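As a starting point, one isolated chain is supplied in structure tokens, in the form predicted alone.
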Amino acid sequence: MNSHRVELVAGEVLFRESDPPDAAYLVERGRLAITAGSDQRRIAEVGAGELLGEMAVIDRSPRTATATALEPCVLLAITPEQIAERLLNTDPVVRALLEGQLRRYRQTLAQSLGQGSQIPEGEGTEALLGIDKIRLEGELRDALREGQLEARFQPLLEIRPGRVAGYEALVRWRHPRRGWISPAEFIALAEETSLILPVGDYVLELALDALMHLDDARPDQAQFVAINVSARQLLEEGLLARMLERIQRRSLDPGRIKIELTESRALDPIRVAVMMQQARLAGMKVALDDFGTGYSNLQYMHLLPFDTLKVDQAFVRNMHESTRALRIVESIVGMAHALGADVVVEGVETAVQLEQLAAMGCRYAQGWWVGKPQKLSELRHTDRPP
């Protein structure tokens, strides 16, 4: 069924109670009465600019009321397919909220018509997923407040001298009931809300604590710590100022913090370029993370004044077996060097891969061959890779 306009004369019925939900309608002109029950009691009136019949379409239930034109009307029909497509692309939390509204509407209508409080079926796994996300969001807020998030630090090897030059700060969450929760799950959840801002501040504090710890353990080495900054954080005014204030409070060199920006369609290249430039003027280092697997757009590369390009682990996996994969990595490294940037290649898991990267002039390597993510107290044991 395609979208089309429906014209009614006064007194004409658009749909009746118990009819199948073949469409929803947007009233473009005119007014309709909504009646229900054996006595066709009027429960509402809708006019131009309002929707009607959408609830039955959403939960695929028979019509619970009758719609009759009070005057000549023109309506735009909205197909179930149109509604389903939009709901499919909607956040599950929004779908859960909508399901809750539908249940309350059905229950209130049934009670007002003396039909008891039975709720039609229609709640599915999507609604449950949305409810789980709402619950997890609340628990993440509790975890932040109670200090349940933990930091792990993965070493970055400077290949030529063969020493650990710094670490990437990673956040982990041990849920009191579910155990370890994947960062992909709770970081994505945090980025959907304002929670990514306190999570980011929390990780920064842990990263600065790590630098203080490293200074105590290795006073002869000035290692750096890299922290991830998301597109959502970049929208927050004063982000860089807050970071610098925390760094200065500890009397640390800003150059020992490296900001890693992950490629994303949500990143405004102009805003990112300004943030990068400001960070570099303040003495901080900037890396463009996961290069090649996000939404890389080479036309913006000349705008971004990054110090380091991080090559995603997907490329290094096949270097030993695929000449084409090896050439791609060589090309990325060459491009970065031509732009005056260093290169970090992630996912290094073998000595052969490390040798290949050294041969092409890659400066840094990261991966399980170099070292797994570790607690702060373990960092003193990773002076050199295996």
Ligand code: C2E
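Numbering follows the first chain given and starts at 1. Because the structure is predicted, anything quoted here is derived from the model rather than measured. Basically, rigid core = biggest C-alpha set you can superpose within 1.5 Å across the two forms. Compared with the form predicted in complex with the ligand:
The two forms, fitted on the rigid core, differ between these two forms by 2 Å or more at the CA of Leu51. Core-superposed comparison between these two forms: the Cα of Gly30 travels 2 Å or more. With the core held fixed between these two forms, Pro21 has its Cα displaced by at least 2 Å.
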Given for the second form:
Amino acid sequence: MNSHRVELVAGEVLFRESDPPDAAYLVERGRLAITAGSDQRRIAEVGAGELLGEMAVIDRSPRTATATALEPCVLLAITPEQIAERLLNTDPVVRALLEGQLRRYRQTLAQSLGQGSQIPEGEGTEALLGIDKIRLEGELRDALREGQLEARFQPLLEIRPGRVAGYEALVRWRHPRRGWISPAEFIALAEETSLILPVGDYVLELALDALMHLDDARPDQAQFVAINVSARQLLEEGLLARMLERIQRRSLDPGRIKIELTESRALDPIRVAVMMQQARLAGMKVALDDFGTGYSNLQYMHLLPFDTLKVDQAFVRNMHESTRALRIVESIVGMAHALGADVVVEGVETAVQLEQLAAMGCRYAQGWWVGKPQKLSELRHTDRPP
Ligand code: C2E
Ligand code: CA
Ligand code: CA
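Form predicted alone done; form predicted in complex with the ligand now:
Below, the chain from earlier opens the complete complex, with every other chain and molecule after it.
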């Protein structure tokens, strides 16, 4: 439905108290009085450029006031569908803020009109979800301050010599009441806000700690540590420079930090390509993570100068039952090698899977069969696969 114009003469009523909320209006010309209560007290006046009657549309409740033209008016009607569509595309937190404001406004209005607190019941679950997010966001801020974030390190096995080549740092949140929270839950939340930036800094520090620990434990082998860097972090100016500065401050070799990037709808591939190139120029290694899922786009593969391709764990799972799945993994391994990149297959949970990967010439494997994510202090530093 399209917006349409409404013209009123002076004294004409646009809507009355308790009318259904059929539209909201943008005032293009003229002024209107908003009155409410048994005595039709004037509670507001609106003019050109202002929005009118949108509240009842948002919470789908009858009009709580009457709008009357004070002079000839021209209005643009906005349908409830138009408003609903915009709200649906809004960040849930913003939506929750709006719904909260609206409830408070209605409460104040009802009180000022001496009706007690008659608050129309909206659809509360969305608002609650948003509030929950705001709460969690605050708690994540505290967590960063109080050091409740930890990293676990999952080994990456170089299959042929049977050697642990490096580790992936995976963040965990030890929440004071909820216990361990997985990154799947809070990384997405952190990505919606700038909180992902301090989280990323924190994980980098933990990864650098790990490199120093590994040097003490295995001075003969320069193992790497991989960190996950999300799309939102890439948008930050100077991210690489800051990372590099931290690495150099500890006199560590940037080549032992591997950045894992996932293709994302939030980023254009050129940006990912530039970031990969810059990271490599700075001496760091780059992996394309979760290959084959989500937004992996073959069209842009040739632009991305990754050192390593990480095949998502969804592929390995079907390998022993489906020859087609096996052939697909084989082909991805072949493609990566043809591009001069290494391949890591993720989610290896059985000895059979590891053998299959070895047979197809896949160089690296990661997964529970090789080793679960562990605390730094628990890393075994053995070369043997289990
Ligand atoms: P990811 O980068 O794909 O990490 C691999 C995930 O698979 C990890 O989940 C790991 O624990 C799990 N995994 C490893 N081996 C196996 C296996 O054999 N079987 C099964 N079923 N699962 C396995 P986790 O730790 O829950 O991390 C989830 C995601 O959160 C990660 O997926 C990554 O995208 C993100 N993440 C983790 N840490 C960070 C971080 O520091 N920063 C950012 N931006 N994202 C992070
Ligand atoms: Ca990863
Ligand atoms: Ca992955």
